[in-house]
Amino acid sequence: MDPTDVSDPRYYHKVVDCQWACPAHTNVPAYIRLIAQGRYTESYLLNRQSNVFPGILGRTCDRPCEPACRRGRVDDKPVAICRLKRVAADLRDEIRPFLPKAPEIKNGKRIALIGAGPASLTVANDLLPLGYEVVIYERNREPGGLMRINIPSFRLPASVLDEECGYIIDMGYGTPVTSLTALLDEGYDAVFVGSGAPQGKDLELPGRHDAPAQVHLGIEWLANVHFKHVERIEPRVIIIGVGNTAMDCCRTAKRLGAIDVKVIARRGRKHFKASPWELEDAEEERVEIVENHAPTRMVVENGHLVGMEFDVLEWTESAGRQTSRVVRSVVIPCDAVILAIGQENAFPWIERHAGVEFDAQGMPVVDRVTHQSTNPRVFFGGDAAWGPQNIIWAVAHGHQAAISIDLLCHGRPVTERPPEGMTLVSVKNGLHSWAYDNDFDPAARQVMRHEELTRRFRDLHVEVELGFAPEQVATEVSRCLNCDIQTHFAAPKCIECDACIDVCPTNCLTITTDGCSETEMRTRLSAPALNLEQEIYISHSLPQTTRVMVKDEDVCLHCGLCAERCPTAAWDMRLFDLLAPKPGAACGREELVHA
C-alpha cells in the first residue's frame, strides 16, 4: 500500500470525527478545551467562526456530531457537544469588540439575501466584511426566519434570537420579495434566496375539511402560537407525524392547555425522525407516543371534530423491505388533530422565466456544491434548497454560497473552490510531556438540568433546559478525548522497538510487512481494523526492516502514551487545526478573512 499523505489536510480532518460530521466543521475539541480553561468568550468566538449562531445551536442542533464523537466507541455515550457549545454563549462576556466589521467603503458589489434565517445571516455575516453591500429581504417584522416563528421559546429564547441575528441583522435589512425577476432588476450583482421551507405538508382524508377549525397544520400553527393569533388548544389533541415539528407541536400543546396528547407514528420508533432527546423531553412531559397506527379518516359528528380512526399496524422485513398489515381499527377521540407530517418549499414569486430550473417536485434545480442555480445570479441555500434540514446545514450552506458569489462577483468560475488547510504543530512541553490533559477520564455524560413541570406549563417562554451546573461542565469537558491532537510519526526515525505497541490501551498499533490489499492490511492490526470508514495509517518503510507502521485511525483515544514511550521520539503529539475556505481567499484578498 502507499504510504498515507498526512500533509493532506482531509486526512487528519477525517480523523476529528466530530468536526468532520459537523456540517460547518466546528472546531470541537479546540472550543472545549477553552471551556476547560474558563476561557467562554474564546470558546464562543472560535465556535461563531464556522457555525455563526453557537447560542441558538446551543439549544436547537441536531448534533450530528455527537453519533460521531469517540467517546461514544469507549463508553457508549458521546461528549455532550451541543450542550457544551451553549455553556460558552451563556457564559461569554460582550463579544461586538472581536467581530468583524462592515467597511465604510464598499467594494461596489450589492447582494440581495431573501428570507433573514440562518443560511441567510451566514452569507450576511461572511460578505459584510469584504466590503458588499447586502441587503436583506424579510417579510416578518423580526430576522431569525423559521427559527424564530416554529421553534417555540421554551426551547429557543427570543433574547438568544435577539442578540445572535442582531451581530449580523444592524447592517441591512429589507422587505418582502414579490418577485424575482424585479429584484433583479434592481442591479444586484447576486441573489441569495434563503427562505426555508415555510409551507406545511397536508393530510387529504375523508373528513379531513369538515371541521376546519379543528385541524390545523404544524408550522403554521406554531407560527400562530408565536404571533399569539393562538393561545388554547382543546384539551384533547392528536399530533400526526414524529419529527421534531411534531415534538414543538405537542408540548406546545400542553402548554396551551392540552390535558391528553399523543403523537402518532405509522411505524416503530427506531423509525422516527424526531432526535432521541426530542422524545425523551416530550415523554417527561406526560406526551404519549403512539407506535404503528396509520390514519384513516377523521371522525366528525355535526361538523364538530371527535376523533380519529386509525389502522393498527404489525410491520414484517423480508430481504431488507419492510410491510405491514392491518391488525384492527380504532377510533382515538380527540378534540382537535396537529399535522406534522413535513414542509414544502413555496415559491410563487420566482417567475418560470426568471432564468431558474425548477424540477418535476417544485424544487429549484441548485448545484450541490457552488449552491449556484440554473441563473447564474440565483444562489440557493438551507431549507429553500434541498428541503427541511436542521440549523446547522443552513450555515453551511451560508459559507459555501458566500464563497460562490465572492468568486462569481470577481469573474472568477464558481466551481474553483479554494483548498482547504491546516496547521500541524507539536505540543512538546517536554521530552515527554504535553500542552494539554491526556489523562482517561471515566466519568459518564452529565444529564442536563431541567426547570420543573409546574413552573414549565404555567408559562409559555420558561425555558425547559436550565444548562449544565459549574461541576457538571468541569466533568463533561474533561471526557473530550482531543481528537485534534494527532500522533504524527516519522518511520526515519524508528527503531521497532515495539515500545508504542506494548503501551497502547486499545490495541491500534502494529508494525507488520506490506506488499498486500488494504483489506488484508486490516485483519493484520494486533485488533482489526473493521470501521471501514476511518482510514488506517500506513507509514514510509522502517530504516531496520523495510516493515510499516499501521495504525488503526478509529479506536485511538489520543492519549499520547506512544509518544511518551518511544525512545527515539518518532511518534510526537501534534495539534491540527484545519483552514476551512472563506470568501475572499480565492480573489486575492486573504488579509480580510483573518481580519
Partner chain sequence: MTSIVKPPVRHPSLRTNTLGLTLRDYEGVMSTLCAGCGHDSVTAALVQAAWELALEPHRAAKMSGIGCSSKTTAYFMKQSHGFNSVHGRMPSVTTGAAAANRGLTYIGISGDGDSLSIGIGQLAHAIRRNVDMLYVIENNGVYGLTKGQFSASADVGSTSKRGEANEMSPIDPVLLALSIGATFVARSFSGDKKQLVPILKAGIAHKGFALVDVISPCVTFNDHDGSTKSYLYTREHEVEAVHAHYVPVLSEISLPDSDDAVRVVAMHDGSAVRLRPTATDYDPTDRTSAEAHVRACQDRGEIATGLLFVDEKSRDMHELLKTPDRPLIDIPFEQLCPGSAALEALMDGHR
Second form
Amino acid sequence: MDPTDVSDPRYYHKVVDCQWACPAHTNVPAYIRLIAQGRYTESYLLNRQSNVFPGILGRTCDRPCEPACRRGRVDDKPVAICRLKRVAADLRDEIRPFLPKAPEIKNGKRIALIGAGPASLTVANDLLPLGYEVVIYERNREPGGLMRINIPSFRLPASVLDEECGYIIDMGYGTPVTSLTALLDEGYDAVFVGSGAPQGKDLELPGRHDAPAQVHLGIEWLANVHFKHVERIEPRVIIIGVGNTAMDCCRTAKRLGAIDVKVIARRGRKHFKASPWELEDAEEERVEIVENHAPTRMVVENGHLVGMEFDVLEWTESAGRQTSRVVRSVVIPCDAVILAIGQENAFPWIERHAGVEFDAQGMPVVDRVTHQSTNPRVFFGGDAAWGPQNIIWAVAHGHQAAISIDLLCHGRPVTERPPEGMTLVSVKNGLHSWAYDNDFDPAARQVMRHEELTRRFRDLHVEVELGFAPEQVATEVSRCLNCDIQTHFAAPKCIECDACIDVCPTNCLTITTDGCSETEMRTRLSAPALNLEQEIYISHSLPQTTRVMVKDEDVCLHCGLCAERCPTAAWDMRLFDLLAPKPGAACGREELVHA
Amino acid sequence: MATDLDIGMNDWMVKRLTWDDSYRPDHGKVLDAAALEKLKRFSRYHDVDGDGIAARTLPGVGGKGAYFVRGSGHDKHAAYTEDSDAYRELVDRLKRKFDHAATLVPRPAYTRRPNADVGLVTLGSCDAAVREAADRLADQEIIVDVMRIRSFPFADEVREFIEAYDSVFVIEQNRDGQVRTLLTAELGIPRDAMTPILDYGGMPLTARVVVEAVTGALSEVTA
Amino acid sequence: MTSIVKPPVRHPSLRTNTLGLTLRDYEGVMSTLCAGCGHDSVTAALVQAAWELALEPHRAAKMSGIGCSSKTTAYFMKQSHGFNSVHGRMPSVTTGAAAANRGLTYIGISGDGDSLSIGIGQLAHAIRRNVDMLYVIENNGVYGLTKGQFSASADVGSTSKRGEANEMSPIDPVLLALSIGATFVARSFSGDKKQLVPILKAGIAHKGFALVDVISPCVTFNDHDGSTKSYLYTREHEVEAVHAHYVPVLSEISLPDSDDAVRVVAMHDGSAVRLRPTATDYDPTDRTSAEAHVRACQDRGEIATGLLFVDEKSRDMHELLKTPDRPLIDIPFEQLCPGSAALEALMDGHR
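Give me the form predicted in complex with its partner chain now, not the form predicted alone.
Full complex below, order starting with the chain above.
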C-alpha cells in the first residue's frame, strides 16, 4: 500500500471526527480545552470563527458532531459537545472588542442578502469586515429567520438571538423583497438568497378544509405563536409528523393549554427524523408518541373537528425495503390538528426572466460547491438552496457563498476554491509532559439539568435546559479525547523496539510487512480494523527491516502513550489546526502552511 | 577449631525428644477462598483490626488472593507507590505490628529474690555461666537476680527487671555491647545505668569472668 | 517512566480466551523502565503467551531478583502472585515455592547481571534440580540500573557507550545451561515476538526447567554502534536455528508432517511443539549437536536463536526427590506430620 500522505490536511482533519462531521468544521477539541482552562471568551470566539452562532447552536444544533465523536466508539456515549458550546456562550465576557469591524472605507462592492436567517447573516459576517457594503432584506421586524419565529423560546431565549444576530447587524431594515430583477437593477454586485423554506407542507385529506380554524401548519403556527397571534390551543391536540418541528409544536401546545397531546408517526421510532434528545424532552413533558399510524381523514361534525382517522400499519422489511399492511383503522378524538410534515421553498418574488433556472420540483438550480445559481450574480444558501436542513448547514453554506461572492467580485472564477491548510505543532513540553491533559477520564456523559415540569408550563418563555453545573462542565470537558492532538510518525527514526505497540491500550498499532491490499491489511493488525469508515495509516518503510508501521485510527484515545514510550521520538503528539478557507484569503493569501 | 571438629565428627548424646500429637499449627490470619470471595479487593497490608497484623493468603488459593511481594515502596494493597502518605501508612502499621508482637513473644526468664540488689541481664548461651556466677556471688554474700532475655522486641518485664535494681550488669559475648545498645534504644534506659560485661575471646563464657567483673565493679563503687 | 495510567478502554474487536479474559486482563501495571526497553517487549510477549495458554492468573507465580529485568514481573499478570526476591536469589526462592506448591505455574524473570554474576550459583543449581519453571533471562549485556557497566554476558570487543571495549570472556547462558544438563534451552530476541511467544508457551508447558535467553536491548546504555546487543546488531546477526510452533493439543497433529525435518515433541501436559530446524543436520533433541551448533554460530559471529534443545523425558525436581504428588497445602496435617510414634521409631533407630 502507498504510504499515507499526512501532508494533505484532509488526513488529520478526518481523524478529528467531530470537526470532520461538522458542516462548518468547528474546532471542537480546541474549544473544549479552552473551556477546561476557564477561557470561555476565547472558546466562544473560536466557535464563532466557524459556526458564527455558538449560543444559538449550543441550544438548538442538530449535533452532527456527536454521533461522530470517537468517545461514543470507546465509551458508549459521545462527549456532550453541543451543550459545552452553550457553556462557552453562557460564561463568556463581553466579546465585542474582539470582533472584526467593518472598515470605514468600503471596497466599492454592494451585496444584497435576502432573508436575515443564519445563512445570510453568515455571509454578512464574512463580507462586512472585508469592506463590502451589505444590505439585508427581511420581511420581519427582527433578524434571525426561522431561528426566531420557528424555534420556541423555551428552547432558545430571544435574548440569545438578539445578542448573536446583533453582533452582525447594527443596521435598520425591514423591507420585504418583491422582485429579484428590481433588486439586480439596483446595481448590486451579487445577491445572496437565504430566505429559507418558509412554507409548511400541507396534507390533502378528506375533511382537511372543513374546519380550517382547528387545523394548522406547523411552522406557520409556531410563527403565529411567536408573534402572539395565537395564545391558546384546544385541550386535545394531534400533531402529524415526527421531525423536530413536530417536537417544537407539541411542546409549545403543552404550554398554550393543551392537556392531551399526541404526536402521530407513520413509521416506527427508529425512522423518526426528530433528534433522540428532542423526543426524550417531549416525552418528559408527557407528550404521547404514537407509532405506525397513517392519517386517512379528518373527522368533522357540523363544521367542527372532532377527531382524525388513521390506518394502523404493520411494517415488514425484506431486502432493505419496507412494506406496510393496514391492520385496522382507528379514530383518535381531538380538538385541533397541527401538520408538521415538512417545509417547502417559495420564491414568488423571483421572476421567471431573472435568469435563475428552476428544476422540475420548483427548486433553484444551484452549484453544490459554489452556491452559484444559473444567474452568476445570484447565490443561494441555507434552506433556500436545497430544502430544509439544520442551522449549522446554513452557516456552512454562508461561509462558502461568501467565498464565491468574494471571488466573483474580484473577477476570479468561483470554481477556483481556496485550499484548506493546516498547522501541525508538537505539544511536547518535556519528559512525559504534554501541552494537553492526556490522562483518560472514565467519567460518564453528564446529564443536562432541566427546569421542573410544573415551572416550565407557567410561561412559554421559561427555558427548559438549565445548562451544565460547574462540576458537570469540569467532568464533561475531561471526557474529550483531544483527537486534534495527532499521533505523528516519522519512519526514519523508528528502531522497531515495539514499545508503542506494546503500550497502546486499544491495540491500534502494528508493525508488519507491506505488499497487500488495504482489505487484507485491515485483518492483519494487532486488532482487526473493522470500522471501514475510519482510515488506517501506513508509514514509509522502516529502516531496520523495511516493514511498515500501521495505525488503525478507529479507537485511538490520543493518550500519547505511544509517544511517551518511544525512545527516539519517532512518534510525536502534534496539535493539528485546520486552516479553513475564508473570503479575502481567496484572493491573494500566501501559500498555506503545510506540515 | 577443636570444638567445631568435636561437634562435626562425634556423635552427641541428647535427651530423648518428645512430640505432642495434639499439636496443630496456628497459621494466624489466613484468608481462604470463601473469605476472599466476600472481599471487594484483597489488600495484603491493610490492618483492619488495629493489631498491625494484616491477613495473608496462600498462593494459588482464590482468584482475588494474589499479591506481589516487592522490595520497592508499596501501599496497603501491595501495589507499587511513590505516594508518601500511602507509604507512611504502611510503615506506621509495621510499628503497631512490632508493638503488638512485644506482647506475644516469649517472656524473659528471671529470678526475683527478696534481698537482691544487683541484676544480671543476659541471653542465649551465656545463661548457664551467668547462673553459675550468681551462685558463686551468693557465696560472697552478693545476692543477685538473673534475667535471660528470650525475645525481641522486648516484653515489658525486661524494663521492669532492669529498673528494679541499683546495679545492673548486661553480659554478652561481643565487643560493642550490642544488647545494651538495644535496651537503650528500644526502652530508653540510660546507657550508664547498665554496666557491660563483655566477653569476646572466642571461647565459651565462664562464670569466673562474670564474678570477677561484678565484684570488681561493686568494689569500685564502694571504694 | 510514564506519567499516566494505561486507559482501561479496549479495542472493540479484542478477543477473549477460553477463560473469557482478554489480552488486557493479563497486563500488569505501567512499566517504569526506559522508553524503548527490550524488557517491555518481553513483558508483552509474556502477556500474549499467558493469554493464549489461558493461564489462570491466580494460579501463576512471577518470581524475580533485582535489576531492570526483575522489575518486569510487576508489568504483567497483575492478578498473579509475585515475589521480588533478593539479588540473584530468585532460583532458590522459586525452588522453595515449587517444592511447597507444585500446582502453580512458575515464571522466573531475571537478567544477565542477576543470573550470570551474583546469581550464577543459584541458577546452576536450579538447572541441576530441574525445577519446573520458566526461566527468562532478559539479556542486554549491561547493568542498566547502575549506568551501563558491562555485564558477564558482554561479548569480547563489544564497546560501552563511552567507547571502551570489553575484554573479558562472556558467559553464554545457553551454553552454560546445555553443559550442566538443562532440559529446555532456547534463545530469542525481544524484537521478534513471532519467534518468542511460541517459545515462551512451550517453556511454560515444559515439565522441568525451561531456560529462555532473550536478547533484550538496553536503549539507554547498549543500543549504539559498537554494541553486540543492540536492536540493529541483533537483527543483522540473528540466525534462527530451530523454528518452534506450539500446538495446544497434541492430538491436533493428526498426520505425519510432510516435512521430514520437522520433529514433534509431545509435552507433558498434552500439548506439543513442532520443531523445524533451519540448519541441516541439526537435531534439537540432541544435546551434543545443539551445543556444537551454538558454539559454531558463536565462532562465525552469529547469534543462534530458536528452541535449541528440549528433552521432555527428563525427570523434574519432584520426581527426582519423590515428593508427594499434591501441593503441601492440599495434604492434611495428619498426613504431613508423622507424629510421636514415628519420632520414637526414629530415635530407637539411633540407639
